[in-house]
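First comes one chain, alone, set out as structure tokens in the form predicted on its own.
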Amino acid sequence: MIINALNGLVYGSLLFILASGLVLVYGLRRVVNFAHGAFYMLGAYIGYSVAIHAGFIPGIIAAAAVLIAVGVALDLVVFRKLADRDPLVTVLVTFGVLLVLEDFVRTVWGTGNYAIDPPALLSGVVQIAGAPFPIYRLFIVFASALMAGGMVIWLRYSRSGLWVRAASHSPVVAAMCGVRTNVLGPLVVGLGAAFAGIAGIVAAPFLSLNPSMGAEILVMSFVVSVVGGLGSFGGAFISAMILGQIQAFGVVYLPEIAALLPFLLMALVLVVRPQGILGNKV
């Protein structure tokens, strides 16, 4: 029971890291970014390529740096120019970006599965409730908590974070007050892409790498965002933790319908509270 709960916490932590990028971008740009899963996949492959030569930490840094650049470019080329278009246009374009990046990964790394070992310091196990539990999975929980804490501190106490919060509520009013929203856009999208890339390389020792991994995790990250409330970090955290436990216990006790449980939860939330757990009703 305890090990299942810990596995759910690990999976929920990974979902939260990934969904945080979606929440951040949607909060400012009001864009549902279907390329987010591709960022996760690309970060995993870039981090893997660097990690096998230079080490795991340089792999994380490389994944974050490259994905920041990709996110900034996406905002300048796509989100800014399509700001006044029908949202469906942006959704289709970002889905196209997902397909392009998947083909890029297949061309560079091939279609096979890759695996990477955790760092030697994190490769052992600890005894929890009389059962062995990998130290690396505890590291995923720690990394998620660290990123969440850093995000909260940045949004609440830094000047740029306050600008992002203001622009998320009303970009026009924020611009009238002197906030440079055109600068915040690339910053936020780049940071959201970096979160996805970091989630990819952090998950690499936990899950295998393949070109379709982005599309697979993208669905779950959207479920987290919808259940928690689009644009709500607190809601995304609660939703990710709930879905992590549903996944962990569902696979053990309800294996026949385990894959459907997250979607059943989403349907229930949309019926009872359409704005999500902590989302604002509009």
Given for the second form:
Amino acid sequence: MIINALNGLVYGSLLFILASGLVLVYGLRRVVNFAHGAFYMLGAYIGYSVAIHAGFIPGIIAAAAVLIAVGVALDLVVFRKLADRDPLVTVLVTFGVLLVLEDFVRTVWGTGNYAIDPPALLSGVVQIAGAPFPIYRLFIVFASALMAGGMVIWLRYSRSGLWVRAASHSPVVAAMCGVRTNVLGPLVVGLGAAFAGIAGIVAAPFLSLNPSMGAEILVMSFVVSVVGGLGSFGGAFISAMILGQIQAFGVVYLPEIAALLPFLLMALVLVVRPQGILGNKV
Amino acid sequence: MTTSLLELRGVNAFYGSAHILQGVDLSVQSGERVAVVGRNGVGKTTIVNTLLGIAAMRGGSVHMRGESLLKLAGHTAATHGIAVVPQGRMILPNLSIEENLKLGASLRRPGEWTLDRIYGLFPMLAERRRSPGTALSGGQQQMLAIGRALMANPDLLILDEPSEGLAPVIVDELEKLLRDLTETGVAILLIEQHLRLVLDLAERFYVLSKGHVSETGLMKDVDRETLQARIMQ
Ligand SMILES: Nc1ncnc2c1ncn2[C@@H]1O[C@H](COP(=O)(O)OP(=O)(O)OP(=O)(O)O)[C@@H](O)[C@H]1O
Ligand SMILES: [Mg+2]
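For comparison with the form predicted on its own, would you give the structure of this protein in the form predicted together with the partner chain?
Full complex below, order starting with the chain above.
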């Protein structure tokens, strides 16, 4: 029981990190970024390749660095160039980026599954309520909390965080006050992509690597964002935690319909409270 | 002739293909109090929106202290020392009152206006500094919008219909505040439909009609009736 809840917490933490990137980018650019799942996958593969040669920490750094560059490029080439177009056009282009990156991964790494061991320092188990639990999974929760906490502190207490929040609500007012809103785009999309990439490599020892991992987690992150309320961090946090638990308990107690439960939740929320758990604000 | 603080020459501005400003000439000197008056929909706000890059300028020029502002992006005006109190106030509801003020100081231009001074001027903002900006009444939101603009330590303060929805006593306070401000060398461009504040405050006026300046002059040369008549022409 406790172990199940802990597994739910681990999965929920990962979902929250991914969803927070989606929320951040949606808040500023008003675009649902389909490429986000591909960022997660790319982070996992790049991190994996670096980690098996140079160690786990360099793997995380490499994943973050590459994904920042990919995110910045996506903003400059796609989001900014298409800013005046119908948002649907931009969404379709991000979907195209997802497909291209998936093909790229298939070409470079093949279609097989990869698994990677946690770093030695974090391998092994602890006894929790009389049952063994991998230390590495606790690390995932810890790392996610650190990232989420860092992001919240940045948004709340730094000048650039204030600018991002201001521009997310009104680019016009932010710019009127002298904020170079064009610089915020690459910053936010780069950060969101880096978060996804780090989530990918951090999750790698827990989930396995394959070319469809991006699309799978993307769907779950969408469910989190929609249930939480597009653009709301608090809402994304609550719904990520709920979905983590649904996932963990679902596979144990309702294995036949476990895969459906997240969507049932989403349908329920959309019927009862269409704007999501915590409305529509960053 | 000395260079103006702000000078618009033959400005043509568009929303998409809608041609709104059709050759606007207008200037403001340092420390001067200038009013732009005109009926509903003649393009007063569009002057502001052109400076903010919201309406597209095609034809004409904008100079700030003699420097030509070629590409008007959203932040260009602020960078050149122009602060705006926009029509409708545009307080951000997802920021606290204090954060709305801090946003005004984004460029950290040096000057006498600090959070403490704004709070000294508008004590009710200090009392509720942690509340969302939109928790304030309309008049208080106007004070917040003015505070936000002052936090930029501007050389030119543009106010678009600041007296809209304000009680007469508050308008009097606003007039005194703006007058004191120009004593310190700040110039004011006041856009108004209601003539009361204009008559009390401005030294010079422009009448805008259908996208161009139809009349300009010194405030002391016109009385209320004449000005009203020219607006309605
Ligand atoms: N974003 C926009 N897109 C297209 N047309 C617009 C836009 N904003 C304003 N207009 C039009 O441009 C014209 C001038 O509008 P503007 O807001 O500058 O008038 P105004 O003089 O400020 O009026 P008011 O006294 O109502 O504030 C109006 O006909 C208006 O309908
Ligand atoms: Mg107007």
